[in-house]
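The chain below stands alone and is given in structure tokens; this is the form predicted alone.
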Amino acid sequence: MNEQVKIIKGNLIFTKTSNKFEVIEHGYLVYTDNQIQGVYQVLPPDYAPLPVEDYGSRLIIPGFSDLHIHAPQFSFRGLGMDMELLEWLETNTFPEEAKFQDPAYAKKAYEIFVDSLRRGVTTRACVFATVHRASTLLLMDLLEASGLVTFTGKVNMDRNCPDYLCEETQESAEETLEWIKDVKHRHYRNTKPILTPRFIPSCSDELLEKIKMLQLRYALPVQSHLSENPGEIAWVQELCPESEFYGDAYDRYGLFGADCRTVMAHCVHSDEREIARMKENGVYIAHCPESNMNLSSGIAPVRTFLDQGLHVGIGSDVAGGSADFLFRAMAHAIQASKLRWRLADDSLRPLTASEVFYMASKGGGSFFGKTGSFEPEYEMDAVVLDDKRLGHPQEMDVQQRLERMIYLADDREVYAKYAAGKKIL
């Protein structure tokens, strides 16, 4: 037998599809490094030999993906969250950021980011970073030395932001290339660039261009906001008017799907046309329910983006979130659909928690490829969760003690994790 095949069991639950929870109470799961191999009720003889890691009666996850989340904005968490989205990056946003010039402080608050994440339910994240290379690069040493998987962009902007922000356009494309150079000489094993234009406001058509072209060069993906809020997506129009709509301002210059893996954060008060377009080219939508409420958006038509068939994960959108605990940012998800469902629009019924639940693992997951799942052949992320401290009278089956967990568990339910083949926790 292959001695680097490995064992865990627990109450193993997690979804293949995004209506239903598969459950194997006190099951096993086999994992070859990074890759599984199959979950047992019963071990099957070839594996009987082997020694198994057993965490009892503890529920086991696969890892979560978070899709969209602000590393420099970890440090203001809970602040301006009266003010909506362009008021609130002008006050507390940008002047944030700019300290990030700073590698020393820099170091300590993505020290502080980087241990919270990995303390946390996610293994995998897409994170924006700042203009600023070095403190960029320092952020993925960090991040690779924590074990999580992670897409890391140096973010671009060369106009409509503060001037202490603002880089040339040429500038911006040249320290992103320096940049991209400086990531692969690293070698990195979980750490991956993605190209950051922060949205449309702040970035030329010129940059655009030049971001298309370092991506195809070196076939990146892409990260950015759409259809945020409607203050947004009308400067977008007055910046943008031969553009039909907000996200085919990226489309023009191939920035938004098709041969380019992209992401987009929000996607609120995206229109039918908008959507058709998010379908036809593969785009993912990063749900980020506690940030569109906290900073007055609205909420997102989630229910008509799943039965479109989109791709759509979760996101915490630290700051614009108050946490990068994604069971919080799931509790949200499913609370503002109700709100959506019955103050807006009845036709669209609430999210489900194995809905969420798909969305944070599976669904975002894909993303990075074949994780979020404990399916065969996936990828060996996976979180064991402890809930013993959340007391309770009555006998609950594991998915009950899951979807509790959903809305009342925190890092300390954390028990042990698993990213890439690897325990980290």
Given for the second form:
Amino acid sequence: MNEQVKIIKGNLIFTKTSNKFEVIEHGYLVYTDNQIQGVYQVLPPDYAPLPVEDYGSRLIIPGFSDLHIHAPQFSFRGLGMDMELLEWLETNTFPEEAKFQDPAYAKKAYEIFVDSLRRGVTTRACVFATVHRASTLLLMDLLEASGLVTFTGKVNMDRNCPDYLCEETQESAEETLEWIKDVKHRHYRNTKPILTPRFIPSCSDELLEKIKMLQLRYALPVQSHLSENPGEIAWVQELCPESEFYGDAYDRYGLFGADCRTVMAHCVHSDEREIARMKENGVYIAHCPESNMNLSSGIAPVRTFLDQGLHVGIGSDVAGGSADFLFRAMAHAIQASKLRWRLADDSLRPLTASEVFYMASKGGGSFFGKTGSFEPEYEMDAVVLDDKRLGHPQEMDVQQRLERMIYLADDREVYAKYAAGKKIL
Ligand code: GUN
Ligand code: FE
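The form predicted in complex with guanine (GUN), contrasted with the form predicted alone above:
All chains and molecules follow, beginning with the one already shown.
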């Protein structure tokens, strides 16, 4: 018998497809190192002699992937939420992000951010840092120490931002190259670099060309923002008159899926052409419903994305979103879809609990590989939830307990957590 086989037991609940939950009451989850072997109602005899970590009647779910979060914005979440995107960037975001020039401030802020993420339901995330190389590395050191699995990016911006945050084109590219080399030397296990051109308004054509060269040289993934706000979209059309639509402005530089793994946040106002290109190029969409409400961006047509078979995950988009706790984002996704259905387009059915669960786990998780499910060969990410604080007089089955958790839980319900085969909480 392999010494490395480990077993945890509890009420297992996960999704293989978006339309239904798989439930194994008092089931066994068997894994080796960082690979799930299987889930069982009755433990196979081979495993019988092995010790079992028994979580009793607690729920065990796969870890969630937050496909879009800004680490430096955690410090001002909940503040200045009465503006739209472009004004909010100028007034709140850029002045705050400038503070990360100072490593001492960055350390203080990033410790608070990483600690919160570690205590929540997220096991994986696509993280924006700032333009600053040193503090981005500091953030990556902290994320690595936490055991969370992330793609983390030094932001690029060389135009349309205040002088104190703006990089020269050449400097932006060179700093990014040096940052990639620094990351390689650190030999992180769970913390990987991702190219992060902030969005088209803050990146010149020349900078995008240079970023593509780095993408090809180091085979890196890409994250950015897309079609979030009408004013932003009109601005992109002015800046890139030759582009057919917003996403095309990335695609012209090879930064929109196809040969590079790409995740785009928002896609609230993507038209048919943009949706078709995202599908063709395999672009991931990070749906960030709370941010879209807070910044009055709108409500993304997630039903359309799902029906057309696009990759859609959930993002918190802190600080556009105020909460890094992904159950909250899932509840917002359902609620936003209901308003959209009622007010904008009653042909697009609202999202269900199993659909948002799938998006937060297996759907978005596939950006990282085989993660977000308890099927064999998936990586071992799991969150153990204890709902005893949320008292109830009636009988409830496991699925009901989970559904309720989407709306009611916070990090007090997170009892234990495993990421990439290691217990991190
Ligand atoms: N677009 C460009 N930068 C940002 C950002 O920091 N947050 C959001 N929500 N959208 C952006
Ligand atoms: Fe964002």
